[in-house]
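There is one chain below, alone, in structure tokens, taken in the form predicted alone.
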Amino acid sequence: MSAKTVIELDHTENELRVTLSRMRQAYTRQPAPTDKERIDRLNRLHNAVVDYKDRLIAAADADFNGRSGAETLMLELMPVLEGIRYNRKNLRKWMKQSRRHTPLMLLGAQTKVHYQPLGVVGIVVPWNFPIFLGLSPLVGAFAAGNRAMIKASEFAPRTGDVLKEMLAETFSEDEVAVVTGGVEVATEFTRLPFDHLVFTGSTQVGRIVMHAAADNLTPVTLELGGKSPAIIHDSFPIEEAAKRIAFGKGLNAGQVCVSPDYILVPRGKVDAFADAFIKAFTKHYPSLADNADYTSIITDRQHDRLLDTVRDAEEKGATVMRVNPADERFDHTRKLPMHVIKDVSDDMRVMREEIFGPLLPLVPYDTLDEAIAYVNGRDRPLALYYFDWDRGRAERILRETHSGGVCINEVMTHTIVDDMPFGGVGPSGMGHYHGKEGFLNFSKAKGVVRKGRLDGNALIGAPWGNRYFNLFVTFQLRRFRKI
């Protein structure tokens, strides 16, 4: 490393510090935002995303190099809007302070738990769903009461240059703060004493942040990855399940961390919903390489990383099948067609690490015990999705697997209900935020005892054996002997 990029990132680091301090300063001169000014930071919110959306939607446009606008709207702006909605209804209701049960050595006291700011949250935004993935976690900070600093991601750099511009022109520099740059911008930005830090990526780099926030005690929520499995049961319309699961894979070109990520199909049916999933994506896009609807991936390392994963899976005895309905030549462009891929191995790298592209590999199962053993034996996923009518057997499968979220006869979809929590579970993530959870996640729930005039210690305290403490003790016996 040169003399002069150490001092730049002395520079930057100096300068991250500075911010996170500025804004430190400022929650200390106002710890509880009020419900009106919490609500007020909302609404701004609103009022900013639907006057940038249009500028938001040709960012993201041009950092992929092409990605349908209509995506960008319905998975990244209409998302927000729809939680700052949810959580502005909710807000006041959230905040009030909770009663709880006060055990009997307390008798005359009253207990309850108190909800408030944690301070400054850090957001660190992966490149997929630049929009979406900064600005939904910072309405959950800002329904706690919190201030944020957003790391945009530089591989979209121009959506972040752009939600720089929309949230300075909309907040104080002590509410908000956005920093642009590289992975040496990011890697410091991790680095700092965060009252809470957000980071949603891969899980390699997951273990990093967490180690890195460890050295500052800092809590984390990680929304990581994984595998994402589909199992189709074979009673269910094998035509049905295809065009459910093609809706989703399609979505972002498949570059969506819940997306599905491997199909566990009846053995019998491999090559029927093959054949039926190709024929529903092909419905959604009759053509690719000038195709606005259809998603470019993000960079020509992705690109080249998806194409040598299924070289690899050739070279290793796969059965690879290109999806590309109008038979085009991709020279120009880093659009990539869905592929289909059968006759896979665990030595294979398409099983072995999260897809995130247009690739689908299809695993043949016998019984449904096989297939939830096989689910099991890798790690916990992000999502999980089963498709089969019979209740009592999907009731079955939340019973048996772990995953952070599950649809049912869906994909994907979990993730943009505002009343439910998500997060991940193991190398998949820890933590929640959307709706509830976020505001929860975002406070710190403090624990308060409150007694009155009558001070029962004074009754049953030493010296030990006196009448009180006698009465009091066979009583409590008496409530705790063996059940």
Ligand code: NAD
Given for the second form:
Amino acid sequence: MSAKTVIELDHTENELRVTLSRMRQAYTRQPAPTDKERIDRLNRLHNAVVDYKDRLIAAADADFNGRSGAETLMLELMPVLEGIRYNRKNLRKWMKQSRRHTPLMLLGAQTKVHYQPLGVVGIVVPWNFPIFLGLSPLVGAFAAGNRAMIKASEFAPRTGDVLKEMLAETFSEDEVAVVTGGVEVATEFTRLPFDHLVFTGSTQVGRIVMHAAADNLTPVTLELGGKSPAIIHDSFPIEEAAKRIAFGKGLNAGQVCVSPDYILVPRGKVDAFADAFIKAFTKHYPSLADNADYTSIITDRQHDRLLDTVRDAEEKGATVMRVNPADERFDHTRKLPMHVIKDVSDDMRVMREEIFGPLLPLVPYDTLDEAIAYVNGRDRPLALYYFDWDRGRAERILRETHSGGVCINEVMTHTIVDDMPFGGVGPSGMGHYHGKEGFLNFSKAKGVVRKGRLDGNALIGAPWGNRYFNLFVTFQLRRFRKI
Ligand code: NAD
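Now the other one: the form predicted in complex with this ligand, given that the block above is the form predicted alone.
Shown next: the complete complex, the earlier chain at its head.
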């Protein structure tokens, strides 16, 4: 590392620390924003997103070198506005102190839980939804009365710059700050002693971030990735499943954390599924290379990684169907056709690593037990999809598998339900945001005992064995008799 780089790094680190300390001071001056103040922040954010809509869409398009404007609108901006609306509507209810059961020993006292803002929340954003994954945690942080620093993704720099300008224009610098820059900045960012850190990104980097946060004992919410399976039951109409999966898998060209990663298909129906999937996908995207509805792969590196993954599968014996409906050339673009992949095995990268792109391996299975065992034999995924009209069998899947979230007869849409927690489990993440769980995630639930004028301790206190103590113990032991 050159001397100049070291100095630049020091500079960045200092700037980050100064920003955090300024925010913390502002928090200390105003530690408990009222509901009105929180709603005002959410309203300002709402208006900023509305005002910047076109610029955000254009920036994401430029970053991807072809990001469908409809997708940016539908999958990034609208869910942020929906989340603001939902939080604005509910935060008064969530902020209320909650009365709790008081044990006998505290007779006469009152027990309550207060939900207190944590202070300053750090938010690390990945490139695949560079707007939503920065602003959605911000909405939760604001609703709970916090301030926030956002680290935008270096792979979506134009969107990061527009977000920075938008938020700087809308909020004071001690309410929100956006930090841009590469891995060095991200590394310094995650070493800051935030009151809470939300990291959205890969499982691999999530591990590093958790280590960094541990040095400060900063609590983390890790929104990570993994291989989210879809299981199609033998009784479910295969064309219908293929249609529903094709809708989701095409979004952002499969660069979605909850995109169906592989499909467990009844053994005799693999070809029927592949045909129906290709037909449904082609209906959505009759052409790809110059079709503005179909999103590009974000970088050359990701593009090469996906092509290497296909090559590796082919070399190891997989059958690859390249879906190129208009028979186009792709050498002038980073768009990548959908690849349906059959005859896969566990030694292929496509079955070992998260795909995060338009590749779809099909895994045949014989019995539901076998499909469940296949899922349970791997890391707990971020999402699981099950196609079956039979509610009893669906309940079994819910009981016997673990995943961050589930859709039945559907894919991916659980992420946009504001009234449900969103988050992974094990290697796919920890903690939740969205919904009331998000509010709780960004609040300290502080237990408070308030004692009145009556002081029972004065009666029962040592020397032990006094009359009131004996009465109390006798009564309690009677309550606690063996069941
Ligand atoms: P990534 O892990 O490479 O990077 C995410 C962020 O971490 C970036 O802002 C980057 O600057 C920062 N970063 C990189 N190295 C770092 C380090 N050493 N220390 C601290 N920070 C560092 O992920 P990505 O490629 O941007 O995004 C793709 C991944 O994100 C996929 O695995 C996907 O499943 C996951 N993801 C998860 C969710 C979710 O909600 N669970 C949503 C979107 C994406």
